[in-house]
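Take a look at this one chain, the form predicted on its own, written out in structure tokens.
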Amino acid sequence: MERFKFIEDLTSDVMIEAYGKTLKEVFENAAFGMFSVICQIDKIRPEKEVEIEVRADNIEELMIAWLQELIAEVDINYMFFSKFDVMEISDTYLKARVFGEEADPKKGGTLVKAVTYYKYKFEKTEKGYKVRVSFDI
């Protein structure tokens, strides 16, 4: 099973759709996918770990509130993720330990300014779940 796709290539956004077999699975993908826009993710070493919590109303809004608290941790911490393990997820509830290491702009690639409900869509399905969400760039 693949982890997630590029979907469309808009001049303003980057589209991905992410997959997972599991809630956890599917919120980890959707995050390797948008840091593989961030960052040349393959280049991003594990070296620190950085405790990420959110809450939202419902797993719709807990998805976009995941992403956009991982795009504040490279603003506020400059740092690049490559590995994303969640530990407790809920419809409303996130915890995560992310690992990463400084943002290095010889590792970088586009830079993602928001996570935006252009085309958003969250859905269960045979398979697990995916996830389909786009990035102001």
Given for the second form:
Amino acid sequence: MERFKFIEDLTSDVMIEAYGKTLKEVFENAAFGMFSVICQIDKIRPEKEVEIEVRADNIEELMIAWLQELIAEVDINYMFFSKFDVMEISDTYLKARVFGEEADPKKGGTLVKAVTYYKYKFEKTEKGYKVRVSFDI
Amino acid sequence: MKDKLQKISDYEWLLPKGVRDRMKVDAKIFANQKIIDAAEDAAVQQLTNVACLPGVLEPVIGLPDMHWGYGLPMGAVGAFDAEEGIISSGLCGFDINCGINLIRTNLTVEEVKAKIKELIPTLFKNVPSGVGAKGPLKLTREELDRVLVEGIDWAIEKGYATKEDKEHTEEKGRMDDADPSKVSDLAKKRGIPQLGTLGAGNHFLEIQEISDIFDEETAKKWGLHGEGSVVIMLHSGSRGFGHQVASDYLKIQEKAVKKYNIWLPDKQLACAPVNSEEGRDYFSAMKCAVNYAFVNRAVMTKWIRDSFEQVFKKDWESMDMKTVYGIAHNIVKLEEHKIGGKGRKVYVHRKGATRSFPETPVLIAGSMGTASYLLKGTETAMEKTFGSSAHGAGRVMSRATAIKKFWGETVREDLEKQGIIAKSTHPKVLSEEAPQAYKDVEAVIETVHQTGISLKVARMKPMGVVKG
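Now show me the form predicted together with its partner chain, since the one above was the form predicted on its own.
Below: every chain and molecule of the assembly, starting with the one above.
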């Protein structure tokens, strides 16, 4: 199964659609998609590990909170990530280990300022889950 | 929605409130025919959405650099009554107090050209830029809180800025009543390491030549050294700190919309009544981000001065490197405006819009490789646009499309052929900001000048660019 793809949208700057057979997978793949924008992900070695915990009111908000938290990590810990391992997940709670290396602007991509609600859609499909999310860049 | 536009003059277009249900006031676009022809229908639609919000004042304004943004287009103004109105994180934008500082010099083009190949790398080294760039300041929590409250006064105390810099900054570099307790822990964590960094995307530091002066008297009053002298333009904002404040309050205000039963035509327009807790808290937190950005640009101004000192072996005062002016173009302000002949307190949301008060400087940045302008504010702007003007060229192409369409290396070579030296952390930045991805800045300037919402003082053309 494809992890994610970029969606053409006339007005939004960057929109992705991520897929997963399970909740765990769709969260991991959405993060992978977002970091494909933020950095040159194929050049990022998964050598340093950070643990992430997020809570939200429901699964839609949990996805937004997870991506937001990862954007903040770039600023706080100077990290680019390339590997995501969601260890625990429910509709309102997520715990993950994410792997990457110290951010080097030479391996940077496009600065993602925020995750937006523009055409945001989180859905259950026949094959699992699908999320459509756009970023303010 | 574009077909509903009514032409008032060659530069003004009306969207009367009848064009859709629930519009409370008219919307108005300032643009010439060429800009209107290219305008996105979705952006025009967004103006009419904002015209439906509680307490909105007439008109909702689209400026000539208008392009689709989150909720409200970039290049737009929404004003709301200070009693009945709303305040909105979405209408202000994610990059709170994104703005421009213009620094003058008494150096000539020839003097700077002779050193430009040394100057650009020195600036690139001294002013951290790019995604994931580290700032050299090591702030403590307490120190950050002082930055948020005191704004440029903190930078003066630490020796980064001068009292004169403060005098030449919008809001004198400090918005009062900023309250750090209204800012999330996450925002503060993001703010600590990033103070004194340029950022990425459309942010830049540019060495420019004054190519034309249109208003000698004003140019002189503002201390410019005439045509053929060199100025520096710095475009940056509140970095991850401001992005986080905006995101946090978008969530809080989304809940407020339900709590106060506000009807929204678009979920992105999350807002809160101005006098509600959610409204007041946002304003206090936004002011923290505004002050952070003033300090961010002040600190980088110091490093720009240091870089010139290193390269030209003179002190910055002897090069007259004073701040001409520093403006904000993503901000909410509580101002007094004349409405129906009477003074009224108004929350003005300027999103990709510059304050244009009579005789105050207005800065409009061109796209990379094209000219930028210094203008002066006018009484006409007070009457027509809640004292506002445009902020830049305005995109015509999304960043994603621009990256696919242009090669960063080719963009750099093209610029070099025009004599402009560009340096970025990696080539992709140059492609997403390719000049072709933007509207023609000259058309934007023609519109603001002809409508009189700001008047041309000087035109600056780029000599060298540093990008994130």
